[in-house]
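Listed next as structure tokens is one chain, alone, in the form predicted on its own.
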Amino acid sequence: MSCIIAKSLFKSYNSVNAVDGIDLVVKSGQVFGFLGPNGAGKSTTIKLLTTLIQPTSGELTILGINAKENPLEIRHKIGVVLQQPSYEPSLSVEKSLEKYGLMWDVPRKIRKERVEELLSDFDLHDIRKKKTDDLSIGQRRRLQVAREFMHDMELLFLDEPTIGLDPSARRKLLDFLKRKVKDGLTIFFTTHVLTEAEYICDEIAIINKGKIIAVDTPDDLKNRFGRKKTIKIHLSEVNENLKNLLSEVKDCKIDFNSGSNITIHSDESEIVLLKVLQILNSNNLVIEDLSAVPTNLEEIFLKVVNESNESNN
């Protein structure tokens, strides 16, 4: 089941098309990742996906309700975190947590219920008396995220959720998330740490000037536009002839830096080496330590935008 369809979405700011003509499925209980540069549309995507604008043309359905025809009832069913902070700076933690359930009619006996679980999920139980407004970015940003729990959802927007966390933390959240993918969730996801997305997301679409460039699972994208890996081979000892020697070697990018470490950027990795190998050998130069990096996800978003831009001048 599609949670999430959109046909031919356009939205349109003075002849300006922000997003332009996007074609976008979202299976239900999966965290689909949405990644783009600064400016490729994300934000206008989530607010249209949210009901909060309304689209200049296309098709919307969200979690199989015509978004144009009801957006109250879709705003029942969702839950957003966007990138601005919210906060109520007089509240405390636990305040905050209680008015949010408030506000979506939690009964008493389980609003009570969920307060307690959200405090130990994000560890903010030690912070629970403190107000709002006194703690840290990420104390904050943890709290904003925690409160969206306080009511039954079945979609879920997530934009830039682990903005001013540290590592145990965003780590803790990430977790925290694919647990409810797996009792049911779905969540839609936007970073710019592609690690991120690497590790939570089952599906990613890459968006650039509005447009969608890109849509497949991670390992998927990598076996597309990944075949390029990154070759170290470290030397025993330095040959100030070594850029000569490995001049003939076609079909990649070799850097030279050091007389003993080479680095070779190839699409053609396996044969490359073989041939770097062969004359290194036959010149008697002896490996320390040999690496093969395959590209990893930011590496892919980065030559699939590039290429989006180059083909669009």
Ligand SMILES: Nc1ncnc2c1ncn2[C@@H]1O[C@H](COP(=O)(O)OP(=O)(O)O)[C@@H](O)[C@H]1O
Second form
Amino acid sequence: MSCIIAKSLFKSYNSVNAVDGIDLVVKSGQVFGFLGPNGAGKSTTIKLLTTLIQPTSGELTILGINAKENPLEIRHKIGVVLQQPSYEPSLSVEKSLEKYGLMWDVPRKIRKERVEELLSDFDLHDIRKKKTDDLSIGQRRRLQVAREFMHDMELLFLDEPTIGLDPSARRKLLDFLKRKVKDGLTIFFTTHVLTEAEYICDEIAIINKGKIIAVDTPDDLKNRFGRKKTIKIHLSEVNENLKNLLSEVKDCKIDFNSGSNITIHSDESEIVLLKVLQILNSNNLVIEDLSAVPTNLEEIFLKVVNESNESNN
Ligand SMILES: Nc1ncnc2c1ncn2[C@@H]1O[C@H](COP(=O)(O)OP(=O)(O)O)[C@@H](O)[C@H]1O
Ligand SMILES: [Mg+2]
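Okay, that's the form predicted on its own, but what's the structure of the form predicted in complex with the ligand?
Complete assembly follows, chain above in first position.
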């Protein structure tokens, strides 16, 4: 079943198309990653999908419910953790959790149990009596995410939940989320950190300037964009004729970027490198330094984003 179906969703603010025609289908029972640079439209999309704001145009069905007709019904079935901090300064950590449970009409017994579970799952035990005002940014963020798990839900939206968390808290949260998905929850998760998306997501959409520019599994994204290797060669001196000499090498893209450096991108890096070396050798061009590295997901992400920027301009 698909729990999110968006068709041609637009949201504009004055002249800015924050969300610029998004089509999206999210299957139940998975973590769907929404990955993009700052200002890409991630938060606006989450606000649209959670019915906190209305689209300028487009169709939206969440958990089989029409978002325009029944936004409140949707809000009862989902959880949302927005990007901006939200907390009640004077309440203690445990009281915050407790109050959130009350708000959602969670029966007393279950409420008590959940508070204890979440204090432990989110490492908040030692600071349970502390006022939220006195917490660090990371602790507050943990509390903000934790309290959303006080109530039952089918679908959870998290807008950059790991910002402000240290690496260990980050990993713990991601593992906690993975467990919840195993138990049947669906998560829509935004981040600008690729490794995070790769670690937790079953499917990733890359968004840039309000438009989705790729949707795939992390593995397929790697295969589509990441079989490439980048070869960098630093020569001691450059021959005027170099461009000509190397133009006969096939299956690669060569940048004669700056001075005596050349960068080669290729899917067939072994063969290409061999040919390039032969040519350099037979022309007495001395190599000072050489490296060949697999293009990583971070580079894929930047590449996809850059290509979409170029094709827009
Ligand atoms: N309430 C608003 N009023 C005007 N512009 C907005 C508003 N919310 C977002 N934007 C603009 O929409 C674009 C997308 O923003 P946002 O969805 O917050 O991106 P992200 O979460 O990916 O960083 C940005 O250019 C931002 O300035
Ligand atoms: Mg945002």
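By rigid core we mean the largest C-alpha set that fits within 1.5 Å across both forms. Residue numbers count along the first chain shown, from 1. Quantities reported herein were computed from a predicted structural model and do not represent experimental measurements.
Relative to the superposed core, residue 50 undergoes a Cα shift smaller than 2 Å between the two forms. A displacement of less than 2 angstroms separates the C-alpha positions of residue 26 between the two forms, with the rigid core held in common. Once both forms are fitted on their core, the CA shift for residue 68 between the two forms remains under 2 Å.
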